[in-house]
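The chain below stands alone, shown as structure tokens; this is the form predicted alone.
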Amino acid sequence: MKKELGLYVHIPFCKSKCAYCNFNSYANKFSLMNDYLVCLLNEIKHYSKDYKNNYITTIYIGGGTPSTLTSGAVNTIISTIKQNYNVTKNCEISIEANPNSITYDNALEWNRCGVNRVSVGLQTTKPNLLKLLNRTHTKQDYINAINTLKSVGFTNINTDLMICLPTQKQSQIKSAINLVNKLGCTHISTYSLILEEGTPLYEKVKNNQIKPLKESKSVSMYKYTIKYLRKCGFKQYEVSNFAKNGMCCKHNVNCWNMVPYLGFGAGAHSFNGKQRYSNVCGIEDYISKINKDYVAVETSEICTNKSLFEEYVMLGLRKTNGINLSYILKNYNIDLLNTKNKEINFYIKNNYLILENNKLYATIDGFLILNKIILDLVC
């Protein structure tokens, strides 16, 4: 029996590094792009023999900034995948892009080679906040990008927004959501700012150059964002993700549901249902390892029953449809309602969790303290 499998392709190149970003991405390394692409294609082909009995239902090209790839590169990547894997006819194929790197020509290429979902990183429409984040696009760049995507036939478009930024106001969130909705985007991802150690934004806060939003204002902004998105017809299906009817990101949903996925490229992660492994992060190291033996794995971990249970709870509670207690008992032999009765009752009583039909859901207030809830249920 053939099993479902998702593919992730990592493109680590960026024209500039955003001030908040700690992802595996690099600015000013475009001289390595051709060598990287050759190695990426070789890695894709190398693993195909081990996954002949899988149906590829999602492909996600992320980064970095995949929209900075040279002309024809996305077509080559997708063609190579289709030639070596059993890609389903209705496979969801996504690509991430920055507004100022979307042109008519690359949008047309993506559409013609099978990409059917584009995720555009707007983050904010305010010039001062864009500058703070070291984003190189403008509001008008974003508008032009969405109109370009629509002109070549894209109807499934996500926009990334950031909330809880220093000095940000709820009226600015409302304005950005209104713009995204007016332009016809079908999906919005809203990410609360996380100050990651080592990033320029973290250093500015540490050195008192800027002040982060107060916690009370951040909480209020998150709740407001959820309510206003709902008013605009976007249904929340995960902590940070909202979609119009039928437009959820299947690739992400599958990952949260622990459907196996295979990652290609520098720093890419993979999960085959029993084992997790990840590639080396550095572009040069990745190229060197692939050229040597077609494999760039740096870390590998066999999943235990306990670790799979922990991941199920952690990923499941991020979704609005929560976790299934009967599934946990059947698959991990853990009676969570019994073993964590005290903790669960506390969170239910204080409106952080809801227990219904043997499923456990997080409320909006629960999403705000989700890490604590997860730790209490798995430790």
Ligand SMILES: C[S@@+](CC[C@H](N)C(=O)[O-])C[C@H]1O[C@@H](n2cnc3c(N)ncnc32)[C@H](O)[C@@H]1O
The other form holds:
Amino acid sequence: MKKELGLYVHIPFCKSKCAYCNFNSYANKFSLMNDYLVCLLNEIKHYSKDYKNNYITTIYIGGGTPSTLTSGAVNTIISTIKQNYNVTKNCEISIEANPNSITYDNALEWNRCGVNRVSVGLQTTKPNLLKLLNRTHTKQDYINAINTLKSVGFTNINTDLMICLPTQKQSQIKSAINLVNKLGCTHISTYSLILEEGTPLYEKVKNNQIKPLKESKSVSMYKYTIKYLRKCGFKQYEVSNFAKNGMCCKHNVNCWNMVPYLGFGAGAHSFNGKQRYSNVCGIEDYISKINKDYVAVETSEICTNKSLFEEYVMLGLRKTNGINLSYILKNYNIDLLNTKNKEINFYIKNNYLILENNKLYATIDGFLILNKIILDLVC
Ligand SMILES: C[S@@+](CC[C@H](N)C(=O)[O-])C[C@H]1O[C@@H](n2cnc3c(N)ncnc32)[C@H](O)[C@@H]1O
Ligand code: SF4
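Please show me the structure of the same protein in the form predicted together with this ligand, now that we have looked at it in the form predicted alone.
All chains and molecules follow, beginning with the one already shown.
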């Protein structure tokens, strides 16, 4: 029987490093791009022999900034995948892009080679916040980028926004959402700022150069964002993800549903249903490992029943349709309603969780304390 599989391709290059970002991405390493691409294609081909019985329903080219790839590279990556794997006819093929590296030519190339979903990082429309975040584009660059994408035929476009930024106001979120909606995007991801240790923004907060948004303001901003997105027709399907007319990101939904995926490139993670592994993060290390033996795995871990159960709860409670208790009993042999009766009742009584048709899901208040709920249910 053929099994479903997702593919993730990591592009670790960025024009500059944003002040909040600790993703595996590097500025000023463009001289390694050609060697990196050769390795990426070799890695993609190398693994294909083990996955002849799988069919690929989603491909996600993420980063870093895939829109900085040289002309023809996205086409080559997708053609190589199509030549070596069973890619379904209606496979969702997404690419992440930054507003100031979307051009008519690369948008046309992506559209022609089968990319059918583009995710654009706007983060904020406010010039002072763009500056604080060290983003190198303007609001107008974003507007031009979306119009360019639409002009070559893209209809499935996501925009990433960041909320709970220092000094940010609800009215700014409202006007950003209005802009994204007016331009016709079908999906919005809104990420609450995480101050990642070691990033310039974290250091500024630590040294009292800037004040983070107060906890109470962050909570009301998150709630406001959900409410306003709903008013604009974007339905929430995960903590940070909202879509119009069912235009959810299939790749992410599949990952949250624990459909196996293979990750290619520096720092990419894979999950084949039984085992998790991840590649080395450094671009140079990745290139030298792939050149040596076509594999760049640094860590691997065999999944146990317990770790799969934990993952199911952790990923499942992020989705608005939550976790299925019968599924947990059948697949992990855990009667959660029984073993965690006290905890579940507490969260239901206090309006953090809802139990319906043997499914448990978080309310908006529940999303705000999700880490605690998950710990209580799995430990
Ligand atoms: C893979 S990243 C970047 C994609 C693309 N390079 C860009 O910058 O738009 C995907 C998204 O994660 C979010 N993100 C990254 N670091 C974050 C942080 N520290 N806190 C909250 N959101 C973050 C940003 O919204 C970003 O667009
Ligand atoms: S947020 Fe995006 S553009 Fe900025 S450094 Fe991270 S990956 Fe690169």
